[in-house]
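Only one chain is included here, represented as structure tokens and corresponding to the form predicted alone.
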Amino acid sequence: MGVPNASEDLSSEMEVDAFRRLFPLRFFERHLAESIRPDGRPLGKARETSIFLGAVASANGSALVKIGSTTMLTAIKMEVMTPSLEAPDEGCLAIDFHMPPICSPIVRPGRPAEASPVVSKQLSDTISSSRMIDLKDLSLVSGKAAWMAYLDVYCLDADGALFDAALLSAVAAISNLEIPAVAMNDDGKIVLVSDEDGQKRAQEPVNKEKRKLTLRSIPFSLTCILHKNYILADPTAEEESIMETHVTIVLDTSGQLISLYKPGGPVLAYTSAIQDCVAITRQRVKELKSFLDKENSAMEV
């Protein structure tokens, strides 16, 4: 009798995994109807999320984050540059998506990923909105010398919702920088001071020990999907190339609306649904604000 049982169970898989793939939106809405996603989770509940700071050892700062599957790790390098003549006291913030033919198979060797311009210039513009990181916490010597600090976000699993788990990885692992030591030498350049030597030479201390930069507010965001009548949080890829009208919410932690994005699609987002979102978004704000503190508090252990 048990056999007859299993066929019949996996005959029923297979019908259902043939109606998913040919039907993909009536399989979707299937679910929606009885408010719950085909992964088991609430229409408003994000995916599983995790955070590791210092992943990267030969970095200045680091973190990797996964959220579901999607997979982000940010490595920060930190160079001594000459600050610009309109900003003598500031440095400068160069931040990089990089999506490597490993993280999906839509990203095609020898092309450059379609998203990753969009995402760069998004995390450059959210970080420079939100006022996170001032630029004058860079500055070493006015006019001479400031830190040049070189952010690079590589998407290892890309399961949806990108702009998110990029953001996460990023304000992360700027939460684990370390800004070096350094000092200035005998011909007046500024020089890294490593900890074996630093009370040995006889340089000019400019940064007299390792520090980490004072964050402001900082921002976190949450992408939903608007189909119809319901709002679908954090969505996989999956989700997102089936319902193609998506809206990203980036609030900081004191709940200020830093951006709104809303790339096209068929579903006009009313001002109920975006209000919506924008519920859904604090509570994630949130539940994100305390995984990076208790992640952040065990490294100071």
Second form
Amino acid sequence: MGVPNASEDLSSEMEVDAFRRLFPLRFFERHLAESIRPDGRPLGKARETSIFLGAVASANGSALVKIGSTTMLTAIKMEVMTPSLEAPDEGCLAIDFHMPPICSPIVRPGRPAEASPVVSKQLSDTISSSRMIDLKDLSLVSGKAAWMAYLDVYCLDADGALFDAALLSAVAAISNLEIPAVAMNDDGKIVLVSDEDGQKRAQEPVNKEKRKLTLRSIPFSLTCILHKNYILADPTAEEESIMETHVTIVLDTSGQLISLYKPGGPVLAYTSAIQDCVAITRQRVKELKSFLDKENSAMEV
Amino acid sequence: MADKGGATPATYSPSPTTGRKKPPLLKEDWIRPDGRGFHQCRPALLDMHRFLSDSKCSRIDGALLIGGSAKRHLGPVSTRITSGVHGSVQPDIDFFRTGAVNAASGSAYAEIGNTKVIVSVFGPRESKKAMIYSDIGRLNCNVSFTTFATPVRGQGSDHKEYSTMLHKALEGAIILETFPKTTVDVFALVLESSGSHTSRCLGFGKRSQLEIMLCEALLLIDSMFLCNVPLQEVIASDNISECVSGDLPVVISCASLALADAGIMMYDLVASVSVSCFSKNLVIDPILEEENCQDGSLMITCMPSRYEITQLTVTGEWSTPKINEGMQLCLDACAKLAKIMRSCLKEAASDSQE
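What would the structure be for the form predicted in complex with its partner chain, rather than the form predicted alone?
Next comes the full complex, this chain leading.
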């Protein structure tokens, strides 16, 4: 796209744009040398983050999370299952991450994105190993009925740091989750108890009131890019595609390390780099926790 | 999608004592999900522009129509509608917003009643696969549902025909000659459905279960709702299958907005509205409760400024004058809807200029 006759500043703008497309790495390195990123962020700063609880009215718990333009929608639907023989008094949490074709030009219908099973697995590993939810909390009648919580995360807009956004929306939805009041009827089936029909109190209530889960600790994560000596927090899709070494660190609210994920990449992670990443993550976890707490207390009012 | 039901341990959603999923569906919940969703949605993230539409009036008019004759069994409905008329409108406000997805060339978000839809448009881009040469552009459409879109988990995937219907509805409006050899992809994701098609889905292959459920439902709502619709008839209308539901018109309208946002040349915006017929009455933009007892449905997709129809679907029982009346209702509503869509585009354009 040559614009020879364009005015001075427009042509220089075109040049920057062309430079960015032709030499993306050099373009980024020029910025990094100045300790700033093309979107105006300092290297260690995450993008603007917002959380909106209860986005899906028909779900038992839901959250919509935006980190920059990466958008995730999570909803939890509670269903009833017969618990397994090995764990008769435990419920189950089934986590799934979806990348529908709307979220990115690289996803086509019928061909699931490469990233989605990876993030899906990472999510369920993280949430189960953080011991955020006590599965016994999801039990209804020992050996007979327990909750199966289907947690589905949908990526609505993919612009980098998918796992961070997915995890944040998952934990936000879990914090928003309200377990409905149910009772067991004569056939051994679990039925909902609504507040109005008092005459149906004949059955024995299994879960008398709507309740929230008690969460032991909440995991939050931050993905960083390692490039030369630079550490870039919360990368955009463009940054992720240019600089390929990522480190994802998950900490819980008490500052304990839950998971550290470095899927290869050309840059080796030295102790100091990892320590720096953990320090940035610690900062970020505090920030995310206060966001989530604020949203949750706003919900209660 | 694989984990839909039968995968790991078989699960079921705890139904109320009556066999339907949500007990207050016909009572308090009728107001609540709408009211709550909107109340919280608007000031929060989605930050949607609020359009208090004219087409809403036609909705209310239409609904009042049934309010007259069916007030007796639609008690809660008419309260909701009256409250709407008196100004405290929470349910059924139309929202459209363009530019919902940054990764796409164009996108739009629509929230109409309980139906929430995101449409992304990609392209024009290289046609995939070894496609034969075509000197006009191609249009590729796909509609998918989130697993939690429907009251019963994972049923949205039963709506394969939506993709084709969307394609057919838009094809005629797009100037395909402007992007030869390339493809424009229109992908829609229904985040939340008005629920309108779920009962119909149950109708296939699970007749006996459906019958049981219907019987139970009938027992419950008896005097309220279905009292004068014999069971046989309900089941019969269930088998009409390819009925239009409340989601498709929203998907189509939203898709045309996304196309406009992507700068794809069109003859006109495409607006779509459906109408349900209840013996003597017509209800515009029907929702679950209304569609469950409808005699027939009609959906029009049109280009209002050209007064051209791109898609027309009629199912069920209709008399000729009723069809005429229904079409007129739809066309009027489409014109109003297109006006709202246009103002949304204008607003987005003036925002981006600033």
